[in-house]
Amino acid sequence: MEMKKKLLEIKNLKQYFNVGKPNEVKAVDGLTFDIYEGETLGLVGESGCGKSTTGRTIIRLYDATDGQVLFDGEDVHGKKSKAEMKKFNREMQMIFQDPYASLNPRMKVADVIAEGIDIHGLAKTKEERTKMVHDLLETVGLNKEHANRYPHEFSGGQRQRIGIARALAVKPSFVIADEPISALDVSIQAQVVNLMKKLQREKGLTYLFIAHDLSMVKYISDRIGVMYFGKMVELAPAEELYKNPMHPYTKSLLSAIPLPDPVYERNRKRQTYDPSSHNYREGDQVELREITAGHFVLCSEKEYEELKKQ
């Protein structure tokens, strides 16, 4: 990978809920990774592992408990002035998981999409605003007649397209897609993912693509990070992760992907991940270490030596 610019740097990010109480939850526990300009980083893991919380903390829907999020070299959680926040909000947008819940049912589609345009004063006149909305609708494969309808008149896939148009309205450089396809039918999922890839090429977007479906993530991501209980356990280029998974949890996730091959399915062995199999002792430095170029695994010094040999 040629030296690309780091657009986003996450350093030891922590997001705890109910801090100091007996029911404290370490939703995100010391994440460190970078996202490079123009790439798609896929973030996968089972429900409840902290993927969505990571996305929401990056974009400041939650205030981080600890750690840093640097966007273009600036600390996101350190920004204070309204003007700085506004500029940042324009650069970074989010596409939400549920296309039903994330659109205001009382607003017409034109106003849903134009909300960001209005806030940031991107249109000088009413005509310009209307034209921008129509262009955005066409960009995401809908037509301009749809602008005067309400969200309930659309299917799930169409709503998700409206959500994408809304995110693109302010011309962001970085988009967090939080399981944008999990609420959609499989046939529609591919359409939405293809649309996102096309928009990325045309507009030079950078994505953090959060999902729990490993087969779809491989198709859209350049690199994939695997999360387990708030920690990143493996991070590698997409092809590499599938060909050569190193962490036992990644192996168990990959072993659960069904293939449309009855012979393979009959003999498919599911691997179950047991966290206690690591036998970590007191004082073991368990951290993300680079095993081969660009392939990081959460492991102890001892495991690191073993993985290097393999």
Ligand SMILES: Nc1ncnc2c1ncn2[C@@H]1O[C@H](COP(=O)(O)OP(=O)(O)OP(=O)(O)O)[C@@H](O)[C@H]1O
Contents of the next structure:
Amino acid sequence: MEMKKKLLEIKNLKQYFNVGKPNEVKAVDGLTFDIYEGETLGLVGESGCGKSTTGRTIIRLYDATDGQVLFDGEDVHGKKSKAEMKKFNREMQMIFQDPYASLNPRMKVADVIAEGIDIHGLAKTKEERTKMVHDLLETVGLNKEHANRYPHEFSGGQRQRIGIARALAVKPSFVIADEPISALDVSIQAQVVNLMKKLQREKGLTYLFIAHDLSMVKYISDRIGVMYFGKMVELAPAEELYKNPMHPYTKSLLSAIPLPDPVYERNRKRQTYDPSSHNYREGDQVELREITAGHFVLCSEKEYEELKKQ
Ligand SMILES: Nc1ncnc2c1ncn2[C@@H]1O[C@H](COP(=O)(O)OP(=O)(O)OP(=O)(O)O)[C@@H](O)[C@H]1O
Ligand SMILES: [Mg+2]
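Since the structure above is the form predicted on its own, I would like to see how the form predicted together with the ligand looks, so please show that one next.
Whole complex next, starting from this chain.
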């Protein structure tokens, strides 16, 4: 097997909200996984399972309650100088779900895109700044005439392209895309995904691609992680996960996806996941265990033995 470089190492990451209060939420509850350089890791799970919080904590929009995020071997959440923080902020960028809400309506597209260029002082002259903005617009399939317009003059898909250009402006190596296509028309979704794939190839980007169902991440992901109530229940290469899902929650998610195959459709039964079906007992070590190479499942020792046999 080729040795892939770990760009990010997430170790026992926790993000609890309202700690100690009656409304305490363990939004992210002990996640451990790696993201390899150049890959797309899809992250799926139903609404409220902690996907966005995971992304936001990794990128340090939130301070972690516990755990570590290593970027290129360095702890993102440790004590950092201003210069180091700036470096991380440049290396890691985020694309958001709602291209309407995430672009400042009072700023011209050129200034939206150049915000990071200005913060990080990446352009030496005004002309260079303008050139960079024009190049970025072209990179995402827009053109330089668009620079002097305002976000509301664009369609949803175009706005998402502007959001992508803004993220790319600081030449990041890692991009978190939090449901970047969920708010778009189905006809536009594939275009944006294709654009992201093209940019990944050209720039060697690494993606964490968040979506709430498995049909959306299938096409773009190299590996897929499935989250349930703040925990990763399964993590596997994309194809393997679709062919051979092992955790009952993953099976339930897959059973919800219609496929253009009449035989499959006739036999498709919607499965629901019942967490109590595990019958875990006090003292059971329920953790993410590797069943086959690269295929991890959250399970007890006993479940592990059974899964290994299958
Ligand atoms: N800032 C916050 N303060 C308190 N609770 C929060 C905060 N952000 C998220 N939560 C809670 O944490 C849990 C996880 O939320 P999160 O937004 O990460 O889920 P998600 O998987 O991204 O859901 P969706 O698919 O709806 O975007 C939810 O119970 C949510 O209510
Ligand atoms: Mg979310």
